[in-house]
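What follows is one chain in structure tokens, specifically the form predicted alone.
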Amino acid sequence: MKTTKQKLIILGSGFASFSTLKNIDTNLYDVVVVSPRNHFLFTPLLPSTTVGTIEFRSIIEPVRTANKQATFYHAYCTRIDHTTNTITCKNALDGNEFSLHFDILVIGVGAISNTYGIPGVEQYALPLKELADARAIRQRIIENFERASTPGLPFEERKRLLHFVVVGGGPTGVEFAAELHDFLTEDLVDSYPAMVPDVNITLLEAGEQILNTFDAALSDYTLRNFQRQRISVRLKSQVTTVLEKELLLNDGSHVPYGLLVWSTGNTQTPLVQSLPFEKDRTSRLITDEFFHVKGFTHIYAYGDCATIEGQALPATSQVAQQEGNYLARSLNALAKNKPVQPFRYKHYGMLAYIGSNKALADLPQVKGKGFSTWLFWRSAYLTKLVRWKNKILVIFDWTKAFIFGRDASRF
């Protein structure tokens, strides 16, 4: 007698959800994925796309081709009803609503940029979480140079347009500042030679050091490297208000800007915030070591929207990928009535690019920096890309940028 497969719904298409989708056995489950993004994005290389070092489509993989036996809906999940085991969804393109029933639900919707309620951030700052964000930043950079080249433009306005400010001294903010520096010194200096001397890059960090999750010596090395690259780093600088053309800091100073990139950490999506499940002080869903949402055995949560009770794992792609792989193995085992062990995270280290063909490697046994570490940084991320197509495209992009330079066209 043929048994009916349980319906497994996965919310999201980030590292955790995508890893589960790639490894789940569709002979055991009827798998459905719901996400407003119809592709997986390799976020560690996202800063490189903002200046054209890597092209946008080189670091994405369509969700529909990741597991052809699964069903995909391009939609937002807006409500979860645990009493009836149904979710309400809204199509990401036309807003049409529909409902789906589940036997097992996996919540992996990720997180969004945290504005900390600072006035003006949502209106005037650009986040760096999605490909659309990277494209908007890339467009703004070129637009500002074109606007700054207008004859008769006042000098102060030109300086403002060419002042690029990054808020947040974590890996994303640091890597974007580094990529922008390379773009200026290697490519824009040829396209806009008269304007590059007026360009300023400023990195604002509210804490006492940048890259505070890295070894202190590596953080100090980055600070010295940025000083040599003429990237201004202002520590203990908290933004209080963002206006259309300037921002205000906690020391009362005003900082004019032409582009403001906001990279200060995460907060939870409206869906997660609306859920009645138990959460921590940052509104992440609390789970056990098997990723069960507290009080439920058929609802799971992982990635940036959840936290294991009693553990403090960083919100990184490395963690999310391991969680996604683990849950796929666990669900496959449970469907075969096999025992499941609790999740155990294995830390392999952290990498960051800091400009001028230099990178950092904060590994359990080695603390590396400089050119050789940059080669390691590239090779490590190359091996982590999901498909051979992406690996080849990224190699091609790196080679193209090295030989011909990055493209400075506006389109």
Second form
2 protein chains.
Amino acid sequence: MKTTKQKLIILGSGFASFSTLKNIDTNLYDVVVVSPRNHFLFTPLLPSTTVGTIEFRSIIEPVRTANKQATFYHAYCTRIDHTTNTITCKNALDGNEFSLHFDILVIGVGAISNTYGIPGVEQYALPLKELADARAIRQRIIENFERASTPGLPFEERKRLLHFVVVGGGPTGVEFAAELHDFLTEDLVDSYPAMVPDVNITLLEAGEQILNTFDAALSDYTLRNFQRQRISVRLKSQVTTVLEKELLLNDGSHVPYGLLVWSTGNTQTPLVQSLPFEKDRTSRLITDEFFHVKGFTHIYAYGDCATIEGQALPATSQVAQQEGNYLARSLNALAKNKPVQPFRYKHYGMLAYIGSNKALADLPQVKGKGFSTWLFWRSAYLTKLVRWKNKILVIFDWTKAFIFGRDASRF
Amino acid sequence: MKTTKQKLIILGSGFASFSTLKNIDTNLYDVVVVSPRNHFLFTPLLPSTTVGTIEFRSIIEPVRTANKQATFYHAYCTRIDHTTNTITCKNALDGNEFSLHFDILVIGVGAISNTYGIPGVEQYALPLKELADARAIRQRIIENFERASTPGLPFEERKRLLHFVVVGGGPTGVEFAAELHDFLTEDLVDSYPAMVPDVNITLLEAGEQILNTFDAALSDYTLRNFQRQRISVRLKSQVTTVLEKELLLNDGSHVPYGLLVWSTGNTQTPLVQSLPFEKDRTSRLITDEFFHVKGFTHIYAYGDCATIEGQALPATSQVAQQEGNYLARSLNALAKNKPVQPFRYKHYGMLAYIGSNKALADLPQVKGKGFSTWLFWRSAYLTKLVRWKNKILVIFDWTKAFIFGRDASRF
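Form predicted in complex with another copy of the chain, following the form predicted alone:
First the chain shown before, then all remaining chains and molecules of the complex.
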């Protein structure tokens, strides 16, 4: 006689949750996914989409067809009731509410961009976490070039429109600045030859170096590379206020800008902040090495919204993906009453693109930089891309950008 | 001694204006293009982009790089002063105003979607003339499926969300309905298997038949084809009012809808309506066979905003493209003091896609329909696509949709 399957609800569709979804055995569990995003996004290539090196649809995979036995709801979870084992959800499009019962709950809702309470950031800066963000940035770049081309515009206003500022010297900020530089020197120079001399790219970093999780020599190499590319890097620069057309720094200077991309740290979502479970001082859920939320054996948390007690893993896609794969295997084993080992992270290294066909590789065995590392960067990301479809699309996008250049149309 | 080049301003970037831009000799004229769209759009394939058979960027060509000697302003023309030969323009993005002087002016600003003054159309219906329209429609289709998937939704509300209504039985409306049908039966059925039985597509036409510019036998064939595809066609149905969730018809019936695509006739832009030149009763500018606006030898008008006196050419891309090519040749000849012949239209026939890999061809020599005509439809459009780049992209898109299906992600 077949027993009824346990109802497993997965919150989120990022690296952790999506890896679990792809590997969970739906013969063992009745799987439901709740997420305000109906696709998985391969975030390491997100900066490339802001300028059209890669198309938006090439780096996503739909949740609904990734595991056809699972049910998907395009919704936010707004409340978790651990006494009745129910969650309350709100459709992400029209706010219609509904409740779901779970036997096992997996919290993988990720994190949101941290504004650090700086006034004006939410209103005027553009984040870079989702495809819609990348599209908004791409539109704004072209719009500013078109606006700057208006005849009779005062010189200062043109300079402002063409000043592109990135806040945050982590991999996303650096890669966006690098992609923007390539777009400018390889493509926009054809469409807007008269504008290009007035363009400036500035990278603002509050700390003492950019890419501070990378080897110091690689960080310095990037800085020198950016100098050659005429990307201004301002270290120890903290933004204190963002206004509509300029931002203020802690040294008192006013910086007029045309586009402001905000790529600093993460903070927790309202859901995670509201949960009554034990958390660390940055509000992340504390779990054991099996991803059990403290005090519960049927509620799990991982990815950017959680932390394993006593371990300090970075908030990277690599960590989240390994966690997601582990949890699927672990849950599959548990349903068959097999023993489960604690999670162990294996670090494969870090990669970053820094423009002009150069990349960094900070691997456990070797530190690489330059053109050959860029080839490695491309092949590594191709290998990691989820489906064959995405690999083919990305190869085609790269070929297209190489042959035809990037498109600068606005629509 | 070289004489100074005449300043030629072209308004618009559609089939007529863009064809002139591509073929004008910039050694003879100082060319300026003013248009609120910085790309040319191959509109015959626009319905295919609403469901992702073809990607947005595959059917556009940037104005700025199409003719590198020309200057482009991303702006609307708001006023034409034929006494001082100046135009007033407004940047389409920020409203900044500027003026330009011309020696020769070409008005090719096209037309806008006609709401016929029916209340609610502007507010609730989606047009299908630009890429942004196609994107809005694509988003809405996916959104409605996601909203309809909310658990506990009343049956009537789900039916409403999944009722897709097209108003207007011309080629664009028919092709959109056909593409939507394909999307539904080939792709959405995988992502939303539980929803598909509740989906309805309705095509409303005020006249007595759909595709009334085509041969009657082809029009009837399409009607029978649509019946087999379970697309309801309601003839002699006039929309009297559009509300947020339902529309009212002249027979008194209320039709709840989830998406309403408005694809009826055209009307003239505010600029054309405001011009003091001679017009026909639908406000189109009246020109002679050389496209001179009546009474002027240095102001030309063509495409959907104009009509040649005594000739009744349809408002199609084929007509506009021939007019654009003619005017470039004509202006090139005039600058060299060569004689110019009046414009003669050559009709090559009409094509339309009607779903399930079937198409119509109404050619001067032959009437075709079905699968082999669909292959002809594809190859004809490939031949007509402006650049090699677009041809390659469209071939790739078709291949991608054939192998992987269409993407149903929302972002």
